[in-house]
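What follows is one chain in structure tokens, specifically the form predicted on its own.
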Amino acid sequence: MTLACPGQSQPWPEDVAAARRLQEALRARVVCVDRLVSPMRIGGVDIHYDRRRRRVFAAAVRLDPTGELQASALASAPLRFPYVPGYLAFREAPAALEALAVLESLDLLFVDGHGRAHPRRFGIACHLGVLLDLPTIGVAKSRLIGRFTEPGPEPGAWSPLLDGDEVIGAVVRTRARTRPVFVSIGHRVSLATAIRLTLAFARGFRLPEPTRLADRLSRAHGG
């Protein structure tokens, strides 16, 4: 059984084998160089689960180029895909797409999750970016794969996240005396630009403002 992907012809698989095939098929579409416009309408999206009710809650926000909140949207959907590390997009992306569809056009999207820093180089930030054909940056709170050297203690310090000899992302200190975040390419953004924009929008917090606001909204929604 498959589910229709909101706004797309691509179905949503409901088993791991089909999900892996879809990840590997879409991975070739990821663009790892900058394809941005300026000034930018910046979006953020975050997901929160209510396991008791078996629902996923998504919140999306849009900020203007100065970082001021312009709009927000909420969506929820039943959990239909099992919890399997590396396949969380199939639990989260349907609700995220519904929330993002409510907002007007975006020029850049921050996603609370991984992009290329993923076993098959296709985390949720890549998945949303490719489906929406939108420049996308993944900023995750914890590591999924890879090794790294702890970056320096000052805000702006970072170190490469490596899988073998391949650089799959960056471990970025956005705030002093706070754990770093894991930044990776989603789509149509280079890693250098992803790091720069993450730091530009951190504004004294651990998370960049678009996903920090979306995180707060999704948790209030799901509560």
Given for the second form:
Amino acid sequence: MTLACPGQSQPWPEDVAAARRLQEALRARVVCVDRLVSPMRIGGVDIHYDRRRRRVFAAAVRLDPTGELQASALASAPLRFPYVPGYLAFREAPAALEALAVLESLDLLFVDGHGRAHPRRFGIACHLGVLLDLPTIGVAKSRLIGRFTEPGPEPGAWSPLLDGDEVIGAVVRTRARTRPVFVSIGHRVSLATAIRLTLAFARGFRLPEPTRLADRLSRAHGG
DNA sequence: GCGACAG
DNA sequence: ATCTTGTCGC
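Having seen the form predicted on its own, please provide the structure of the form predicted together with the DNA.
Every component of the complex follows; first up is the chain already shown.
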């Protein structure tokens, strides 16, 4: 995994206009078909924010296909971009990339947030996927854009997330009697594969195991 | 002008 | 994300 890692002194957009230009430049690099191997090293990354210190804390994990933890990493970085809907990556990616840089190569990465289900089809899952040239899946806990009908009550049920006529993701019931999650392509996976892998790694929980583990580590650390 | 709005 | 009490459920 090679990094174009925005460290403390690397270029990073200063405002929303510059961030938007970067998204529009990078979005063409997103690959929406399956370009992945059978995932043996599955990553998850999650971010928390410390208001007092104005820093973001990231945790990244690597699991084997049985869900066993192989490696983990923690990182933090100063806050360099506010939370603006549609620009989450500019707030969270610097710390996330630092944590991910510590891990060995991944075959797949689950990202806490949307991928293509984004106003410019370039959410944080796409952003990390393109920067790392890694297959990524966006799994968000709530909607950013798009309309949908409620998926059926049984685990595995899903309905398309639509922006006009375009399918930008899927609303997936990973667990009974629990709100669905929003799954979208990050990079180098098809939507069908993203749904299948999300269900496979959720294993009866609402969120995929790598995301849950990263979240737990991140909380235990600074968040 | 008024809502909606990942984390 | 974070702020926050009780409350329901395994």
